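Single chain ahead, written as structure tokens, the form predicted alone.
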Amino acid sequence: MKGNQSEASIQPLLDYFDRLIPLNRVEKELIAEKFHPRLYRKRQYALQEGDVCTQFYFVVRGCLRMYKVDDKGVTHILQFAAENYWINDLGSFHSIKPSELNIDALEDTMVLQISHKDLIELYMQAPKFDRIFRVLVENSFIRLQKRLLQNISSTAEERYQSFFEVYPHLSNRLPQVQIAAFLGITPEFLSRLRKRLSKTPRAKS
């Protein structure tokens, strides 16, 4: 390890990996070598449309969002990433082609980021991480499929309830306009929906 400061900055990621598969000393040293801390201030871009996504981000604290702005200027949020979440434009990251997406910070956000080159080296030096990241990508694909199905077949109320199941820690942190953009509804409709649900008696357990 590279001293106490480096160990402290990388510890949340080491804890995350240890919950999946325990790491040995060499693997922990590789993590400290390949991942680098970076602070993104609120509203600062980690990725802008037209640029190549060069980093894979693990959020230590704060919140990032990944989104697309359409031709009418409407924002469509694909993903939020708060503590212990990963985020990047995987297509741009692996193809090294310009991204059609944006990633920016909704709060001051500390991440641990790894470049494509360092990630490939990590796979080669410690095959365990090849398996770990394959599972991460598979889980991300499953969530994306579920989200697409919800957009096709679910009501706004069902999507709203699903949001709180996936992001319970963000319900009181995100502005209403951000949640509405994620759900594909207007902030006004979300306000009416919340008001209606708050008046709905909950079933007794």
The other form holds:
Number of protein chains: 2
Amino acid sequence: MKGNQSEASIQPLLDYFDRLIPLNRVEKELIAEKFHPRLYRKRQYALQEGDVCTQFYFVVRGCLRMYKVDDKGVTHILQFAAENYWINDLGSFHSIKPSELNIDALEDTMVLQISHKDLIELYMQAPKFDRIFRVLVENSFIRLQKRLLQNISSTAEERYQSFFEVYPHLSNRLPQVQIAAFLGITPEFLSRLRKRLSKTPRAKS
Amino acid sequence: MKGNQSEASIQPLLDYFDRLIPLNRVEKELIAEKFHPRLYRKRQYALQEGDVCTQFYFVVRGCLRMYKVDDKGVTHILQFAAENYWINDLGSFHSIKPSELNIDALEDTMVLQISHKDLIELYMQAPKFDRIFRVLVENSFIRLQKRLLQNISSTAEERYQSFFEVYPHLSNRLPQVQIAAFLGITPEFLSRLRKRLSKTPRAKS
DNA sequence: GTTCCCCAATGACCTAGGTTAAGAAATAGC
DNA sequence: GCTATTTCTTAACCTAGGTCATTGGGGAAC
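The form predicted in complex with another copy of the chain is what I want next, because the block you gave corresponds to the form predicted alone; please supply it.
To see the whole picture, the full complex is given below, headed by that same chain.
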């Protein structure tokens, strides 16, 4: 049963990579060897602030969030990661320094995780992964840049509406309080926005 | 004179890469072959919105900025790039789609630039560059994430003070109006901040 | 079924930062 | 040196979004 589970849970990652670039048998075996499945129950931490982020997570099923808690106790969400998304604190991961971020599960979440040491080995043993991860991090960068640009140039209302276009798979899965923390607004203000929008539907944009 | 100039301006890039990871002779020749020097005069565009970003720029001397102009005509600066920094609109560059961003020169700027086609060839001919650029983009990602986090959780004053720590090489080169556009505040508010700060010096942090 | 917890909505009041306009100072161009 | 342009500062007034407190609804746990 345990072997079957382990085998069943690597396949999504192989499928994911195969969609990017075909892997040969050796490369697939390296993946199976270095990625480990892990279940995080709702509310469990994958990373706590003050600890080093030692793993790189690929979400197979469920949803993680990465966030900072500021000195006033306010939660600021940097990223959600649901199925087929990667998540970690890259800065802490590579520098091996304590992170100021947290990663926890918004629902029971199955991930495939790889340690820093194993990832470096993977790059050495199969340089194709340099390309794969270069492309992955480029795409993450592009997404993040769009978000920063939006954050400095759009209203909260524009950001809220954009959320549904960009994250359709998440928007009915997340409570409003989490969406607000991601958009950088208070839940109270989000309530107001929603009320305003339901009264004055926007023309199709 | 022209050969001498071309030779003189590739060296900073070779030095830069050598600091990351030693290059062999073939790899150095590829760099010399595929990167081209270009001078942008103050106010000249390297990229105009509506055009595809066809080049990846490495700044040898001077300073470029990348920004968006919103529908109210307000300028939002995403990035400055002075000596030894890279700049481009990665999204447009890779997707070959028109960019909504501009890149122009804040002072006369000498760059080494590489086209998308040449960069792809470089990856094919010297896979070591997959690693090099993966690391570069990861570092850019980490910086951008820090900036987003700061943007959603810090006050304008905190952001202004952090600017001097993070960009010491830029802060006495840039007019306040550019710093304001980078920090996401108005020049008027920045003036107020500066006045406030000069009256009540902050305790050493 | 009951209790507790979390989430969403609401209203009164507040504030960090924006807008508009104008004047002064510094810089650039001829 | 003179003129034009850009940058910086300032004040009065404004607003998008925050804070605090409360209520109601739904889901989870026992």
